[in-house]
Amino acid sequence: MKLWLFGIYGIVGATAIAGERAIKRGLTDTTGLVSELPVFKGLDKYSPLDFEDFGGHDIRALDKNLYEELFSHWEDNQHFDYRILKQLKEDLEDIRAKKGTALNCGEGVLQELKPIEALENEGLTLEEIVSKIEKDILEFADDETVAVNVASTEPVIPFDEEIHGSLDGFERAIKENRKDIISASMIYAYVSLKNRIPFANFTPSVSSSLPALKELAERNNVPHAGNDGKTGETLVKTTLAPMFAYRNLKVLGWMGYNILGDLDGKVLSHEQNKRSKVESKDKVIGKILGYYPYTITEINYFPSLQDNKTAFDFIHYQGFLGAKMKFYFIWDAIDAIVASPLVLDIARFLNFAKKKGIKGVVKELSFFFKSPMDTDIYNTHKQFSDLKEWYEVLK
């Protein structure tokens, strides 16, 4: 397999690559990888945990190689053993990002990740940007390449039926240079699916969830999945909320307060970029319970935490005889460590899906996402059961 990452120099993408190389060298084990669980035995016949090469696009630090950029992340976070990183220098320094796009990525990206090195800054049209990204990917890709978007969260772009609702409208907008209505995540998904490369959106950005791009995936017989990797507080929410439903306890209110640092925190400190992330995290409770209790979901930047994400949750619920009770939990995790193995998992399962002739949205991969496409199943237990059954039937 080969893996192309949009946002390759971000801490999640860079750590995913380092993790795969560390496993290959025998420097660590496969803890954290869902695809390595015994229930998925045999997956390596279709998608070995042995990636031939990595590549990707980014919009900053293009004068550096992947090792240099990951070392910068490590200096800020010390998120894994430095002895491992040091032994991976040779593996990582040959990997370099290609220049990507930051089109409609919002003020959070433009202000917090500057200096930005984006294709649109060269005065290129939308058609030329698409062509350049396509050229980069095709020079890298083979029949076993998967692409994953791990770039920063974009603001919500208002849906335009004429442009976003059909592939013809979307491609016409590219030719007409409609930079106001098409974002980077849409471009990345479009180029991948157009070239029959399985694609996953690990971010809350709209990406391949557009009807136009779903149409493209179906037409080209290529699988895709998303949106927004489920790695922390929402993972706990979607695992815990079913308990209240199973025991017929009424949730009256659920408050989730999230604090985080690093580049992700900086970007999400801007309301424009934060909105889509909050929506993704907030709706899961009602989807699971079948009713919508009072909810508060907050995300705030806390610089000293760096890549640690901490969530404080308060649940007010009602039980027998109308008694009101409370439940609290705190989630504290290193974001890149809980997120990066899932990138490898998703890539392996999408490559497997392609080999089995699956096309369009792979809703059985909803287990990995906060806002899974084309399904109303948000219950972690049910999602995992569906993933196992899907694999058993196809293998």
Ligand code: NAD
Second form
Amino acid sequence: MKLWLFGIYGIVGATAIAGERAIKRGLTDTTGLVSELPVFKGLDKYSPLDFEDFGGHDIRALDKNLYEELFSHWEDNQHFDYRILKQLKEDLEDIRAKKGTALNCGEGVLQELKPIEALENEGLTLEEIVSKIEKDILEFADDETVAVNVASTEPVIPFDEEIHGSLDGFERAIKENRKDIISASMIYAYVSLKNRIPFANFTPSVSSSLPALKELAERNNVPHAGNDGKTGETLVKTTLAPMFAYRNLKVLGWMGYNILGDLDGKVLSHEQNKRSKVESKDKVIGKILGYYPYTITEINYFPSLQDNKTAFDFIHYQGFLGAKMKFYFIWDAIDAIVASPLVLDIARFLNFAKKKGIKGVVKELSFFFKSPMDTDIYNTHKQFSDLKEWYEVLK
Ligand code: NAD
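Next block, the form predicted together with nicotinamide-adenine-dinucleotide (NAD), ref. the form predicted on its own:
What follows is the entire complex, opening with the chain shown before.
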């Protein structure tokens, strides 16, 4: 199979590709890949862990190749063994990003990722931008291609029923050049689903969760999944919160304070871009407990940490006889290392889903996301057993 990444030059995208190539060359093992667990034995019959090719869009550094971009992330983060990286040079230097769009990506992207090289800067209309993105993907894709959005987080775009609520409205807005209300992540999802390419949104941006694009996926018999990879603090939260529920302990308050550096941290240091992420992280506790305790969810930019994200969580809870107690945890992880294998997992499961004739939102892939679409199941244990069962039945 082949993989197309929107935001291919980011640390998550570039590290995912490097990881796959490193496994192929026998430079590392498959630790961290859910799809390689024994319970998913046989998946390689449909989606082998052996990608034929990678491609993608980005909006910066277009004169560079993927190896150069990954090397620059590596210089900042040294997030894996240099001996592995240097053996991947040949594999990665032929991969080059195509020019994408930064429509409605907010100040965080426009300011922090300067200089931006985007199609709209060439004076193209919305329809022309869509056609150009489509042409790039079609030149690359075959029947077994999956696309994943790993671009920077966009601000929350106000929902407009007339435009976002139906496929007709959405396509009309493209023709009418409504650049004010259609964002890059929507265009990427639209082009993928229109061409029957399974699509995943690894970011909190709205993307394929728009009703118009869900309609397109159903109509074209193509599977999709999202939103926002569940990789760190939220993974721990949604694994731990059920414990309080199972023991009938009452959570009174939950505070999560996240600090991170790197490009992602810089973009999220802008209020507009941050809001999508905070919303995605905040609501999970209430969904699991069935009531909404007091919560504080904060994300702040901390430059020297680079890609090493740290989260401090404080939980205040009540037990028998009204006694109040406290629980604290600290999660410390290299963001790209926890995220990038999931990009490969999701792509493999989506390719499998397409081959099995699944269309629309694949709720069983909720296990991988902070804000899974069309489900109220946020409990990691339940999500994992649903994924196993789904695979077992379909395989
Ligand atoms: P990053 O800043 O390193 O990479 C983002 C890449 O997207 C950059 O190369 C940037 O130039 C590109 N980009 C930005 N806007 C674009 C657009 N409109 N079109 C095409 N390319 C665009 O960030 P990252 O750490 O790789 O994270 C990628 C995304 O994944 C972010 O949205 C992040 O919030 C999300 N995410 C990451 C994690 C994690 O790292 N653990 C978990 C969940 C979600």
